[in-house]
2 protein chains.
Amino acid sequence: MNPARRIRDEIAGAIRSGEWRPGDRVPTEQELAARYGCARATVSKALGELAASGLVERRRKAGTFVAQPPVHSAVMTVPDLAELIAARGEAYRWTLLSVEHEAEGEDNCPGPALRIDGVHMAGGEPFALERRFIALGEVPEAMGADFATEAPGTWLLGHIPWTQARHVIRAVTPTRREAAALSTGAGAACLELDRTTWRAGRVVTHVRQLFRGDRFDLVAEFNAGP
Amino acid sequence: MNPARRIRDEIAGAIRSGEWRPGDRVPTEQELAARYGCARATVSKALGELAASGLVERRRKAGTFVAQPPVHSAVMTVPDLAELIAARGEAYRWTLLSVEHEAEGEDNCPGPALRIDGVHMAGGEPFALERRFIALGEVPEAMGADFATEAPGTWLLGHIPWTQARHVIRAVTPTRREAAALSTGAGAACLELDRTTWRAGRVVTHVRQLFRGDRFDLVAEFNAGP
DNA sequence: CAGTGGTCTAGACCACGCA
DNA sequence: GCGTGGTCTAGACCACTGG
């Protein structure tokens, strides 16, 4: 076994099992190097990975300590709708409702923009409503795209990879129009996913997706450490 | 500037700006070492960090490549309710409704368990309903805890740090009882957060929290790279 | 089988922050 | 000051895997 991996996993195990408690001091790099019979750089790499994953905190002069558990963050999977629906064994289809050219998009997507409305369908049934703004200042080629055949999210993935994004998740009661478009009851709870996407600090697109509460949920995993 | 940091940031910038596209080949460690005038180990560290953050993919013999953008994952903040409410400037209070000792908890928390029901209050108003199971096989000391004065989540944090967790987020319509307990309309959408928590592979606790849709939303950030 | 990343070593110097 | 982590070097060997 890798010395670095072994050191990392043994320390991670001691922390996760509760043997080492938050605030406990981890042995110094020199002590660990002596104990494991390896170079200090190897120990440094192992501790660096543990620090990067949040299991320990390192302070100069003071030493390395077991960190306080950050129970509050988790990695959430925001699925690609086409993939998600295909994985369920249902047929996916995108239905375009409208494309409008606007001089001023909205708060979350300023400047000239396209406003695209459509529906994601699963097995012939509406699955999610989508309203999207695409900043034409950032993605002028969106003017020439055909959003009737390809969902705008899919098109954007091919043209603007490597973005940063912010998601806001809410539970909302749909309007009558929305409920009708989703073929759901007027009072049925829906999950709203708002995503704003940047590239190099500038908004590329903003999308609001509305899901039937009885057909969609999000899953997030929290796994501290390597 | 750190050579390693500089290499890392310049490559990350080239990827995020779109200059280097997914699938593009990154120069070899030797080429980068020569270009930046540093040791190969330094380049290796920088590329390793980029790989750890998902910006590049490394394959032996083949080389290092710009990865496909994983638009589907984001880091979600699952707030500590007491902190969240305090940050809003409202008074936080936990109200215990009941504690039951059960021989068999439920699917998500098997074996003997405590079942605890209660309400998280913000500024005198109900903010979230909570039903929690605590596995007594894993946390026998929970029998002696006073869940009237301390919310079970807070108590657990002090006794079982460093767990792994899985969250499921849904939009639901509350039952009449739940709506009444939350002081909200019978048809108002609510956000449900289900969290199952493990330690060393065994379930420690399972909690279902129900929030008023008009008073709570979740935020997730996606920021690939360092 | 050759080139790439993966890992490790032994040593060095620096920066920081507590005493 | 002085001990800690932070970083870097030059070199080495290994493991994998694509051509």
Second form
Amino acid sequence: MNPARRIRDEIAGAIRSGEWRPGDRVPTEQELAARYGCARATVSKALGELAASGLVERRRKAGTFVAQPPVHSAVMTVPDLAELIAARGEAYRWTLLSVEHEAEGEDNCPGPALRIDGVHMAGGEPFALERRFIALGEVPEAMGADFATEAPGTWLLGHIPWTQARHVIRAVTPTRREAAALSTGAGAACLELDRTTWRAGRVVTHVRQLFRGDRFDLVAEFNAGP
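In place of the form predicted in complex with the DNA, output the structure of the form predicted on its own.
Next up is only this chain, free of partner chains and other molecules.
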């Protein structure tokens, strides 16, 4: 077998079997070259192919690490991030930053509203930033909810039925502050999901979630029409 292919396949097998976990450091090029009895250029080619496939992440001056698996979400649903992250075998945590009672809310959620800011964590790392408005005229019980222990999206899905939703999805460059909060580079691509949900024509909530582009993608499966 081609040496580069052998290295690539054996490392990929270790990652897919769970022997090497997300965040684990991959042996250095020198160590792999000695192990396989080949040139560093051969190892570099194998690692480059693994990086292109998304299995490893090469960090300048830091080395090569097993990549975090991207979380997939269906475009046509309102997902619970806690469930999505847990399904990937990662520990989920919600970190509440602030809760504010606003008399006027915002354009997409007018009237009295709760504004909630927080961070969704996956495997101990920032996964998404969230700013959410909950319409208190439609969901007054939100005033008594404990959003320090339960993410507002999870609470809403468990308590308030919705009848209509609208997604707006766009690629964005995070601000310096957002990039720092997500532990990513200032020029890194992020995915912004802007969603409003209604119940019987009345706004329930409006949320903006900002995801690291390397950790999340949106998937839709559907059949052709007649």
